[in-house]
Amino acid sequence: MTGYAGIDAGGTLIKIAYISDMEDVDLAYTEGESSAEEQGLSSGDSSVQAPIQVPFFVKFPTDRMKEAVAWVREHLPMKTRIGFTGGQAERLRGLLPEYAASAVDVPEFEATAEGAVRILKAEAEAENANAALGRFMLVNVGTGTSLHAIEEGERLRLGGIGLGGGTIVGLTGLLCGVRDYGEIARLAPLGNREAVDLTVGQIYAPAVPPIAGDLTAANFARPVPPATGVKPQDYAAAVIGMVAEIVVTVGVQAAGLQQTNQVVYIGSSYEDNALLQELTLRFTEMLGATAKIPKQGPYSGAIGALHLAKR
């Protein structure tokens, strides 16, 4: 039988989406997760996530690319039709050959807004929600981060900016040595950010300010330590919410440009990352806009090339 899926080599992760040649399968999940034992796929370090049905998922690091291309040559038919997106899909491409006949190259943005839109529709649809989106800014935080403004058929990336997970992992990395994403987001909802950045509170103590005291003033300028010192955790909470509130900043400024005050954040950086999550969703509110993190958004890269496959 023959398949389709779509591969998004990133920067930092390898994502893989894939169906069975099927009717049309639309995107249905369940909650939780599955082991890839569970689906027979080989587990090593990767992360499988369950569907109802097919499509599947998996993901790689992308400096483990010889595992992703091992995964694909045991799961994926010789003749499944791959959609091949983002930064690192030509390297990947190249590594398997006997899948040339029927490879797909897939515009990265292209590929993130098609994915983006069907996860929003099935998830309006689990909801039994209107599945009519709307216009809405579509924040894609990955390495790095980029914008788009959709609405149905118009998808029109506006730009990025150089901060994202990317940013979180080397910063947090130079300040405490602390590299590994997971840990990371462990370690941050520990971590107290005013013993790092200097807040409103900070400033107009022991008056009491005229916004939110926790609010930062600067990120990184708290001119004294605490007498306990910085640790790990308050790097790593500093870093998150210096990436969350540019990065919200900058989309609702440019939602607000587009005449929307819908904003959608998608991303691997939001995977299993409650603080980011958390205060993305806050300070999105704070400026008057409307949030939304899918759980799935961090795969509507593969997702978006795959169905641009099928095409």
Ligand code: ADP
Second form
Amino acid sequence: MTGYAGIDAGGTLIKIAYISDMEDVDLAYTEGESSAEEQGLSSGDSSVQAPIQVPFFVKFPTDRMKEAVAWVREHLPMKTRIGFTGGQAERLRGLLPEYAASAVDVPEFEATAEGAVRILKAEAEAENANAALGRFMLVNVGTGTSLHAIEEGERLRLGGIGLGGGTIVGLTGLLCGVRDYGEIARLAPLGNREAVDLTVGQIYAPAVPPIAGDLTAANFARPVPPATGVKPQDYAAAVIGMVAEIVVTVGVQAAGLQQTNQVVYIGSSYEDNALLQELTLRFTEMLGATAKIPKQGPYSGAIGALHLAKR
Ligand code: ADP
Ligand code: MG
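Could you please show the structure of the form predicted in complex with adenosine-5'-diphosphate (ADP), as a counterpart to the form predicted alone just displayed?
Let us now look at the entire complex, which starts with that chain.
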């Protein structure tokens, strides 16, 4: 029995996918997600006892890499075949020399694309939908954002933009001192973007605008703040709104240039971030494309690295 793991060490988060025996397991990604705790792998366990029948996923902040190292040592048997990927992979590998013999490097963009394709196929199969995806644009909203055109085996990285989940955390922190990701995601749906942004309606008032009045004319450009002031939740909503608008605009336009109108958004920026998810879906449809945000998208790189390590 050989265990397999994929470790995607990104700029913000280290994502790990692990399965103890892939040969006789149907990788039901959409159904089978379970945490380390659910599988009885509490951090106090010193070894993995029973075979892990479904892949489980765990993540650590990259700035607490030692915790990830300790977790790997506690839970992954030494012979586990590990695919390492992501910008901090080399550093993490260096801290785990005892796994050197069974570790492989997987290029980040290959891992991300492979994982995304597998997640989408598993989702389609679980829904009894057509698993043939055709061409689509993959938009990975991580710390920053990268764009990939994908059609089965053809995977082309198109470029990226320096605006992503890191912008959400950084800019909200600068504007109102809230830097905790969970807190930002919780506050944002309660906020009012119009306290910060300039809308088309405000520019045209009192006349009726020729396009929807609630569209953003200029992010962060409201000249006079409301009498009640700008609250942290308003900043959080405005920052997430700006990131969603730009990521979607770039993603949909890139999709058009690649002759597809399917856009798939992944990356941990979507994890438990209801406002970013909602705006991404809405703006993509508004621009005439279809959007998907697969539940396991944050683990695309880890899942892809796991599978590519097997090859
Ligand atoms: P990377 O691969 O560059 O580390 P991810 O795809 O993991 O990027 O996404 C990182 C982003 O996800 C962060 O910038 C933040 O917006 C968001 N995020 C989600 N969960 C967390 C968390 N627990 N801690 C910090 N950021 C988080
Ligand atoms: Mg990443």
